[in-house]
Every structure is written in structure tokens, then in C-alpha cells.
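Heads up, the chain below is alone and in the form predicted on its own; it's given as C-alpha cells.
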Amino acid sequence: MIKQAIIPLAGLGTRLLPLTSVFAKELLPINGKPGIEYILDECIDAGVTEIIFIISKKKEIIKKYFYNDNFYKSIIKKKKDPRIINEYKKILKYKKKIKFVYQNKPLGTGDAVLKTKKFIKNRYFLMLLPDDLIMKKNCSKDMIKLHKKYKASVMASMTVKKNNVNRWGIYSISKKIDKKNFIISDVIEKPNTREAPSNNAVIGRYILSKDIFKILKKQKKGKGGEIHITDSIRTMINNKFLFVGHKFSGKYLDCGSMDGYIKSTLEIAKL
């Protein structure tokens, strides 16, 4: 079973300056929740008990959202407001399964991810990433159903426009399982148009197998003098780990910049 996730919330959120000058932007409301609450809430209906939060000391604010006790506690004293009551319990049902992990020097999401090595604690975990939501389905939930069919990592996907495959981890296939899943050989980080192998894009959701930490320990920085988790990713299949594509069902929202922000509110106020 997969019992654990990570999500990586350590960047700036440069696109969406100036809210996040002084805001995390997971933080920032989306039709009157926060987005990071959007993907608690995929993570517990998936069967996760524990979620990893990689923050830096910068965005420590995100913590302090869950530990604002006293703050509640003394409203509540002073107003008995069924609401507020009930937010607060929200907020102590989801303290209870995460944890805080630093990464302080913004060296990319591979290193993010072997900040969290000493906790995860059986083979395969999953990893979401906040800027991407996917509503009316869980994707999360999905993924791991078929984790445990073919016993492999899972990487969920969707076609993107040939212009815009540079934003993307970008997918080789090697077979077709059935019509939203198929056998990946190999992925490249970010590639102009003529690199890309395909339109089929890596979306912010993982299951990975704890074997990656071993590759990330070693990997050497890619584009931007990050640490790309698809690079590792790529070495792995290489290497002859079996990683599966998921085209998932639900509606894929980009919330990491300003107009993503914007239209995800409106389109979340729909559902």
C-alpha cells in the first residue's frame, strides 16, 4: 500500500509575485480554500496516512498555519463560531498526518526529494506537486490502483500543444496498456520542440520507488543547475525499472501562475 506522499513546497512562486512577496502561494485561496487543502484532501481519500512537507525557512509560514492553536483557541473561546469550530478541527485532522522537512538552498525537485530519504519508510511513495490540481477525480487514487496491478512506479500524464513542450517533462512510449495507460521508455526534462519524443507530458503526480534516493544521491544538475527528478527518473528506466503513464480523467487545473490562479478559481466555482 501507499501510506505515504511528499509535496515539495519549497519554491518561491516567482510567477505569482507580488502575492508571493509576502504569501506562500499554496496558500493563496482558490474559491475560498486554500490549494494546498485541495491536495490534502486527494491524499487522504487516497489512503494516506502521512504526508511529507518539504518547506524552506522561508515559507514558514505554511507551518504555522497548522500550528496556530493558540489563535483559534482564543477565538473560539471569545465567539463559539460553529465555522471557525470546524475549520479548526479541519486543520487538527491534517497537523495529525503531516510532517516538515527543510530544504533551504532552491536546488530543484530531486533535491527536495532526497530531503525526505530518512522518512519514507516502505518501497514506493507517492509525490504531488501544488501547482498542479486535478479535480473531479483523484488522480492519486487512480495511481495507485494501478501500482498495485503491475507492481511498478506510475506517472500520471497529458497531451500537451507542440509549442509548449519546453514547460514539461516529456514521455517516450514504449507499448500502449489500454487507452490511459501505457509502458514509458524514457522522459526528458524540458525539451525544445525538436527534441521531444511526443506531446505526452509528465503531471505533477508520482509514485516512485524509494530506489530513486540512491540515484539522486549522485545525480549531477540538469537545466537551470537544478536537480530535475525526471533525470533520475530517466536513469532508473534505463536501468530497467518498470514506470507506468497514466492519462488521467479529471480536470487538470495549472495554479503556478498568475492567469492559471485566476482561471482555477473560476473553473473550481463550476464544479
The other form holds:
Amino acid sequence: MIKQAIIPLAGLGTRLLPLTSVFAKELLPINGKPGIEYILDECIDAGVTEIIFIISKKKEIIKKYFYNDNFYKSIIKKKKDPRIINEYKKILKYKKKIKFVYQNKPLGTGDAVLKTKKFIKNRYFLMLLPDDLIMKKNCSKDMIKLHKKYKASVMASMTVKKNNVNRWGIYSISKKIDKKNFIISDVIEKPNTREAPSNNAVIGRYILSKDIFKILKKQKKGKGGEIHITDSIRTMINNKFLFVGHKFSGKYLDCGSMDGYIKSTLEIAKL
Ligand code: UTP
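Please supply the corresponding structure for the form predicted together with uridine 5'-triphosphate (UTP) (the preceding block corresponds to the form predicted on its own).
Everything in the complex follows now, all chains and molecules, and the chain you saw is the first one.
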């Protein structure tokens, strides 16, 4: 059963400067709703009951967003606005499910994941990267179904432009299961065009097993001097852990770059 999800939120968000100089990118509005709420809705709808946020001291504004009870209570007392009451109820619903852990130095996604080690209860958990929104179809739900069938780790994937491979984790396929699903035989973090085994990229949804923590503990720095989750996944694949790739059917929106964020706000309004 996948009941826990983890969400790394401790990155600096430099691609969205100047917006991120004083604000968390995950709270930026996308059609009137903070990006992180789309991610929370996806998790909850997929049956997740506990969501672990990995934040840093610099990003405590995220915690504050969910813990602003006194402010809401005083406003609701003065103004019995049903819209505000509903918004507060929604925040309370999210808050009940969220736990916070800290990664104060942004050493990389792998290091962020390692911070959740002692909180993970079952063998498998879900990880979502909040820059990647997948609309119209619940990708996490589909991946959980796949995980149940194959008792394996699962990664979401899509085809990207060949000249863009250096932005993603790029994988190779050893065997097709069906049109949308396949067995992954290797993955490389942000390869250059020559190194890339394909133009199939890993997108920010993962079902991982606790076994990754042992590998993460020993994980050396990789590209850009960061500890990447992709490098530990590669070790797991080499050690014969089964990783299934899933080509999702929803609409992908990249909210982590300025260009992508602007496009996402326009695209989502059309859905
Ligand atoms: P990215 O490296 O893609 O984004 O991390 P970033 O660091 O937030 O932003 P840029 O690249 O400077 O613009 C992917 C996800 O992993 C989290 C980020 O918050 C983001 O959600 N992350 C990254 C951490 O939690 N800790 C880290 O050390 C690095």
C-alpha cells in the first residue's frame, strides 16, 4: 500500500528569480491556486494519507501558509464570508496530512530524500517534484496501480526534444510491457546529447522503495556537485531492483522555469 508521499521543496528556485528571492515558487499562483495545492490534490486523490514536505529555514513561508490559523479565525469572526470559510477548511484538510522535515543546505534531491528516512513506514512511498504538474489525469494514481501489479518501483516518463536531454534524467528501456509501460535498464542524470541513451525523460513522479536510503547514505556528489536521486536509482537498477517506466497520459506543465511557469498559467486556464 502506498500511503505516504514525500515532496522535496528545499531547492533555491534560481530559475524563477526574481520571484523566488523572497517567495517560495511552490506558492506561486497558477490560475488562482498555489502550485503545491495541485500536487496535494493529486496525492490525496491517489489515496495518500500522509505527505512529508522537505523544506528549509529559508522556505518556512510554506509552513506558514498551512499554519495561519489565528489570522483566518480573526478574519472569519469579523467577516462571515463563505468563500474564506471554505478556503480555511481546505487548508485545515491539507494541514492534517502534512509533516515537515528540514534540509537546510540544498545539497541535491538525493540528500533531500534522505532526510525523510526515519519517517517512512511502509516499504514503498511516492515522491512528487512540485515543478512538474500533470493535469487531466492522476499520474500518481495510475503509477500506484502499476506498482500493485508489478510490486516494483515506478517512474513517470515522457519523450523530450533531443536537444533538451541535458535538463532531465534520461533512461533506456530493456523491455516493453505494453504501449505505456516498460522495464527500465538504465538512467543518467542530465546527460549531454552524445551521452544520452535516448530522449525518454524521467518526470517528477516516483514510487521508490526504502532500499534507496542505504544507497543514498553512500551516494557521492554528481553533476553540478549535487547529490542526485537519479544516481542512486541507477545503482538500484544495476543491483537488479525492478523499475517500471510509465508514459503518463495527462497534460504536462513545467512550472520550474520562468518560461514554463508563464506558459503553465496560460495553459491551465484553458483546461
Ligand atoms: P531543482 O534543482 O529542479 O529545482 O530541484 P530548484 O533547486 O528548486 O530550482 P532551480 O534549479 O535553482 O531553479 C527539483 C526539486 O527538488 C527540490 C526542489 O525544491 C525542487 O522541488 N530540491 C532540490 C530540494 O528539496 N533540495 C535540494 O537540495 C535540491
